[in-house]
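One chain follows as structure tokens, the form predicted alone.
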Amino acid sequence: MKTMTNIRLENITKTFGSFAVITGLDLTIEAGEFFTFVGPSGCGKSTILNLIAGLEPATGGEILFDGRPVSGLTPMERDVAMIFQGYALYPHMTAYENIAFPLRMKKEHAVRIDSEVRRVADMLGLGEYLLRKPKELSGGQRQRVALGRAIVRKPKLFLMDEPLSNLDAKLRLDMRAELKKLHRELGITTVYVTHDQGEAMGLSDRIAVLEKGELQQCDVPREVYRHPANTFVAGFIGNPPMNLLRAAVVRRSPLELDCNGTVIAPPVDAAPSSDEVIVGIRPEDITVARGPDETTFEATVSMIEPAGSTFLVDALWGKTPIRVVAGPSEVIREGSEVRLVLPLERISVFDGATGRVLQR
């Protein structure tokens, strides 16, 4: 297997005419890492993948593989393998022929081609499907063939553009597990693009959250989830997303806030730049009060939605909508009044002017 590749993006910009798709992107993807770009449609994720692959030239900045600039090199010269949303299989070829194709292009010996194809097919559970053409395969099997065709090349780098979005929910979960297992076994640097934050959180060593071509946060999934850098990340990462509530600054040091009529003192050291902040709290961190607590508030339950082992509860705190994840043991009814606990240690506070988190 070839050595793993480190990727450095230095002040990358990409414009199409007067429209800037990527603006000043600066980050490093470590060798052997499973790294994911995540964000809403149109944020520039696929464009970044095309720039790394060499399918598009950057307008400005530099891309380096292991410290060496790759500008001007073709995808083949960069030694990358791309896996697309639409599989891109040859319909007239069998699964065997599709997987073998990169080796045939390199004019490898027939015995080695056969050995490698069967090795990769066994790894992906495709052994009994090798003589079938793509139309005779399920979506999951086709995606495995596309993976096999990439793996057999033994590239320096895997680039995956929404590879699971055409699969149904169960197959997506199955394929996520397969991808994670393969990455562990092969150790090849993998750059993944998705709009599905569940995929990003479940697969990645680190994730980069993008919005309108700008990097919002880059960190390990747990840190991005627990400590979002700004209100965009807070609202995008998490299902259901973080509750974001406006609050007035009562005192700056130590910080005291009036959040919907309830005065709270979250453990935050930095002072906001304006008289208004945004309080963020994950729905699963809000609990139903079981006894006296000074950080409780009254809310009216408007809707309850079963979600497997939990319930999604929509409530009104005065006129402010708030969402709570309740456990199966909670006795909550639509239209009822509940007293909810706001755990101060779990609260994120964002500056009202900039949207950036205030550091603890």
Second form
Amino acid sequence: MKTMTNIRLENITKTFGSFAVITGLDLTIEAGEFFTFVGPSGCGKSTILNLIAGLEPATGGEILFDGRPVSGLTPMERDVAMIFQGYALYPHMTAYENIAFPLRMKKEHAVRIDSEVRRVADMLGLGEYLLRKPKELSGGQRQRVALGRAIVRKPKLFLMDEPLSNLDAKLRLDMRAELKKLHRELGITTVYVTHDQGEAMGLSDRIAVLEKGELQQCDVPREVYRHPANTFVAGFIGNPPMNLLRAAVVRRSPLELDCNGTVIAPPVDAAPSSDEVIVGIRPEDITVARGPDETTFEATVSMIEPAGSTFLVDALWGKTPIRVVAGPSEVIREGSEVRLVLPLERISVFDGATGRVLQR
Amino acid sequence: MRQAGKVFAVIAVAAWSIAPFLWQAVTSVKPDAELARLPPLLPVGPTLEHYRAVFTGASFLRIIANSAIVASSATLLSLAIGSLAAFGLAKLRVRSRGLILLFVLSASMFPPIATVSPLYLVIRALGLRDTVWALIMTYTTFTLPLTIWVLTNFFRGIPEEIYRASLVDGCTPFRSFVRVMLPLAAPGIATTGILAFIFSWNEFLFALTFTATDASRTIPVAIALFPGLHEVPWGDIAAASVVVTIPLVLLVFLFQRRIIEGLTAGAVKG
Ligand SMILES: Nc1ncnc2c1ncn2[C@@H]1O[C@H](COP(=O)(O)OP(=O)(O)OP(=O)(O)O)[C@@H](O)[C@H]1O
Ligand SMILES: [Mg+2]
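With the form predicted alone in hand, show me what the form predicted together with its partner chain looks like.
Every component of the complex follows; first up is the chain already shown.
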């Protein structure tokens, strides 16, 4: 087996003309890691993959594979396989020829090529479509051919740009499982881009959240979810997103906050820079009150939306809208008052001016 | 009503373009006696005499062969050089490509009559007078600007991601050109190929200037040299014209499908 490759991005910048897309990106992707970039549209995710692949030169900074700079090396010399956001299949070739193409370029033996293509096609459920041209395939089938073309060989590095975006829910789950299995079996370093949080959480060893070409947070999925580094990450990661409420600082040390008339004292590690902070509470951390010894508040339920095994509850805390995820056993009715618990240990507190988290 | 109008318009345009050719075809089978009279419109006693006249004596076959060699060599050369240049201009990092394209275009702006005498001197200096090479070289250079322009646009139209995918899959740029880009530009290749071929097949001025004997003479020149001392052999000229037009018609029909067909369907999202 090939030794695994780690990738280091050192202070990478990328500008198109005068437009800066990436500004000083600095991170290491460990050997064998499944590393995911998430971020809103246009934040530079595809650009980063192109830089790593060697399809675009970086404007500044250095990319290293296993400590060796790779600038000037072609994608072939870097030995990467890539799934493009727009599939980029070869329209004049059948699905079979598309998948076989990278092996043909490596001058593999014909018999081996055939068995490899069929193995991958079976795995992706493409068996009966192998002789069709891309224009005769559905979007999901095309995406699977693109996937097959990348995973048919064993490169140093996989780069995947939203490889499952066009599949239906079930197929997406199946493919996700296949990718995970594939990664576990081959252990090839994988850099992944997705819009789908569930995908990012479920697949990745670590997640990097980007906005406007800047790294917001880079950590294991659980940490990013549990302890978002700033209000952007808090609002971006999680579905439904974290509740972000303004709160006034009542006392600085120890910190006491007036959150919508309820005084709370969540644990923090740094002092806020102004008299206002932002409090972040995950919808599923809020529970319906049962005992007396809790910090609670009264809210009016405005809407209940069944979401499979749970309920999405929209409520009004005074004038502030707040989202709650309620378990199936809770008895809540639309229009009624409900007493909810503020989970002090799980509340994030962000600086009102900078948006940075004040804990840890 | 509108349908009828459309049909009428199509027939009118078709008649307008085909009429001269039909006239030639009719003339080519008219006996000499009927040539200069107008009725009858169609020949009373159709004859193949003119065709026989054209093909007797080995020289007309020789001349057709010359034309075929010159036109296909010039077309192939123009396509080979032009597609490589166009690929580079469209897909590789080339500085000031706009300027290069303008320069290429400007080369085709000189009227042939202005370049014929300097070119004649060059050809003579190279010792290529009265050889097919003189014409092949000239036609290649004259068709290149169009080839480069049309093909550059074709290559530009191929999604960047497809080219990038081929690089990731292990192609060098040249390999990608051969295996991926060229097949996808096939409609453009067919179009420019036909145009270059027709130009080279029909060209008259340079052919007249650079050739002297049947060793390199091409069809348009040969037909122009048909007229004898006292009379113009209209029938023979018509027969020759029909014979040399047929390959062009066949060529266009052969490649028509390729030209129309869009090749990149289904390659990329959306
Ligand atoms: N060749 C280019 N020239 C100029 N600007 C570009 C070019 N490529 C990308 N950009 C710009 O760079 C920014 C980042 O683009 P990129 O494709 O990396 O975004 P992304 O994060 O992949 O977005 P999405 O999620 O929509 O795919 C965008 O604002 C885009 O307009
Ligand atoms: Mg993208």
